[in-house]
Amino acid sequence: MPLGVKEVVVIEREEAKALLRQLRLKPWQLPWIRSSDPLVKMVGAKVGDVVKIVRESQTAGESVVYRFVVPG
């Protein structure tokens, strides 16, 4: 796992749909991460998946971000 990253998971389709509905976003409006990224390869994510990344944060303790997997 890269320095500062605590957890990387592919979230289930239904969980992704609920998250996007809550945020009022379309999947492509999330920040992107390329399918060639080592984190994406590590968890076996495919193009179109939403990946949850939990990082350590000096100010918040923990930071959760979501990324949409795109080709590349």
The other form holds:
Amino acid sequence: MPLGVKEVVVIEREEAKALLRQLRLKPWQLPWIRSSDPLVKMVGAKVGDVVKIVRESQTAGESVVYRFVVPG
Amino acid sequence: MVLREELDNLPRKVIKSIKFGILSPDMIRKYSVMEVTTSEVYDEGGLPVRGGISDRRLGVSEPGARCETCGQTYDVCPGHFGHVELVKPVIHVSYARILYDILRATCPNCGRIMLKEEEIGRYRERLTRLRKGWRLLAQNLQEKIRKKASERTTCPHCGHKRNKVRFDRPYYFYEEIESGALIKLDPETLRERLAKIPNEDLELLGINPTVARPEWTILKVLPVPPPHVRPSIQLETGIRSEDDLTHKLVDIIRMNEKLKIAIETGAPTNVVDNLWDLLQYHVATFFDNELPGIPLAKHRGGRAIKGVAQRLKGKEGRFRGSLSGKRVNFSARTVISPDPNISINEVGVPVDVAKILTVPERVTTWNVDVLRQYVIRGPETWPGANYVITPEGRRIDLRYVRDRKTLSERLAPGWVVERHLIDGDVVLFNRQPSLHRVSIMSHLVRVLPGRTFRLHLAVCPPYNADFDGDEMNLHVLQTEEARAEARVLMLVENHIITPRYGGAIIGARQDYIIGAYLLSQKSTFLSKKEVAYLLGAGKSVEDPQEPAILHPVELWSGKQIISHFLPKDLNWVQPTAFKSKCGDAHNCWGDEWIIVINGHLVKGVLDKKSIGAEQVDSLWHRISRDYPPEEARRWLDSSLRLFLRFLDLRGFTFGFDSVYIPDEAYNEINKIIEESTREVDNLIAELREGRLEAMPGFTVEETFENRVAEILSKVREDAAAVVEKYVKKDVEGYLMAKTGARGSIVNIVQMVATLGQQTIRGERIRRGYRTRTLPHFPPGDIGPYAGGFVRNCFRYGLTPVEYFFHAAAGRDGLIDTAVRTAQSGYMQRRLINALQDIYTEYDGTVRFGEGSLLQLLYGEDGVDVSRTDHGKVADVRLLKLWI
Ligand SMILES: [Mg+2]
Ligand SMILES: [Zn+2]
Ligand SMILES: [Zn+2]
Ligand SMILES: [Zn+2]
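Can I get the form predicted together with its partner chain as well, since the one above is the form predicted alone?
So here's everything in the complex, that chain up top.
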């Protein structure tokens, strides 16, 4: 696990759908991450997946980011 | 007033998409109302020639005349395009680069893209998939396809072996045949080749053939813009002056005529080609007159002609100069100068300015008497009025009203008076470059004599203003809503705390700090008269507290006067800049700690650390954070005036005698310098004899330079220690440095001991002659003095050589600032353009303009930095942005 990263998981399809509905977003409106990114490879995510990345934060304890896996 | 329901019923059009394409020759002809057939513009009578460039069918630009196409007058008729049929086609310069890409990717023989059928199928399928939601990736793929096709030399469709195409900017194309010779490709040939490319193949290259066929970039027909785009101006002498575009169009038409005659008379090909090339030149410079590699098109006077591109491009161009920003009314600009007597909320406005800028005031039964007086005084005497607007909306210019008394009597509710600017009006004040929000703040007007805007010294930092000739802009707000918003959101007192980190950016500086220090000293005592004077300066109406000394005369301590203005519930303890060994504030008998108990300054001197701006955990930081902005501002206003008035009373000066240290000090300093130079000399010897060992990652020379820099910079440090030891502690320069009012110990060391090493770009000076910096040194001298070490001080004077090095280092600083501002200015522009439509949504997320997600929580922690203490979060729950 890279420094500062606490958790990386691929979100279940249903869970991702609910999240996107709640945020009123189309999948590609999430921040992107390339499928060649080491983090993506580590959890074996495929293009079109949504990954949840939890990182350490000095001010907030931990911060959560959802990213949409794109080709490249 | 529009009712809400009506608002919903307003007819609306929604833009779904915008398509950019290229006009086809047929479209140009279809849009055109006439063909321009002659280069004649006006006949002998001065009337527009029919079929000429100013034909009335294109529209009219002078009042009275009617357009022959739509029958409207010039202010209603939008103008109509015409066209010129070019005898021979020319390339549109702006597309030349794209043409080059297309030519390289396609077969000149059959027009197909240079890819195998199976590749085409694969790419087409991938492209259609990507274009649905991955536009960025689709673009990358197009680029890849283009590269791949350009690499092929034999056409997979017809087997044609292709020659290499060469592009010579701005608009020349050649073909390189096997012998290596270059054959020119004229626009006609290019046009034929481009026309052969099938639509499906163009799509692979990222071109939408329904709106942009590549052969349309070769102009056979040139659109002629209507005169509204290129108005002619009538000079006072009656001579008509035409727009640059008109001149250029005339050039084009004239060349077209010449070319036509040459072809019809059967002139030799090289003559025709020359004229054709000239036509190409004129058409190219009509679009863009800053093309690389070809001469500028010029007027007879030598002034460059403005092409279409020049109208749009750059700072003064249509986009940045006329659409993103433009000139405004109700604004003023003049030099600024300081005024310590006004409030930080105020701005001093010259009477001359106040008589021109106006505020529209509605007449009511409550203000009618005052407004009548304004109208009677008129535009010449301040405070008067410049215009009166009747209930019907008629605007009466008071300059031309003979009997203003009678007019004033007609004033009644429903009328509007545009009165002069008066004290208390809300205005916006601005200094460029407007880099952050505190570059524009609202101030309250104080009309004053003189010709400059007056600004309180404490407000200089947010504007980054000084008074060496700086000018600032002032804008008068014209509506109640705007005034209310400006007052609440933009008033200076609401910007004492910077949004960057939650500390005060406005605070005491320079004279204020030294004044506060002297006033707060234990030895300062003031008579009743002086106290009255000082409390008056602070605009206090309350009685002073009981004097510290009652007999034989009543005397107040300086701290008592300062306490007079402090908030009564303030309690605070902090160290001063004079703190040395004393660790315990409450058991210290000196003035090294500030202690405020219930608004009484019982101990400690004031200095930059306590009342300056941007100081962490300071007295002023607490006052500005813990009290309402208005109260904080009132404290600052009165205390600063008080400090300054005290400094006036006491007097403060700094002269030659003040920079003095005894002979013993000089002995020590000389010893330091001699030791260091000897050390450097030894180092040089080591270097010369090759004994010097390189530090890891450095060459021997670099190692030498580093060591020398280290030794010589230590000289200034050691000298500073000596000066600190011997300098008299009550000398003004030392006090200023110590309290943080101005300057530092380094400045005193430079005045009294030594200037030390001079640097250019952080290195010792080494430029100049071949092996030395100046001819005053032997060749190859790399010693301290040849490298810009100045051993003398300002008090005893520099040698000419030292003076030169000092001046050189000074220039270096100026260049550095100039370069830095240019670079950071451009970066700021790019950042603003990239980030301008980011916003926080009501659900606490941060999003881009079209709604896509950037952060789930602002800054990923939801903290509003402007509510922290210099970035330190005291209690996260209090600071969350939403809730
Ligand atoms: Mg200046
Ligand atoms: Zn018209
Ligand atoms: Zn071919
Ligand atoms: Zn002490």
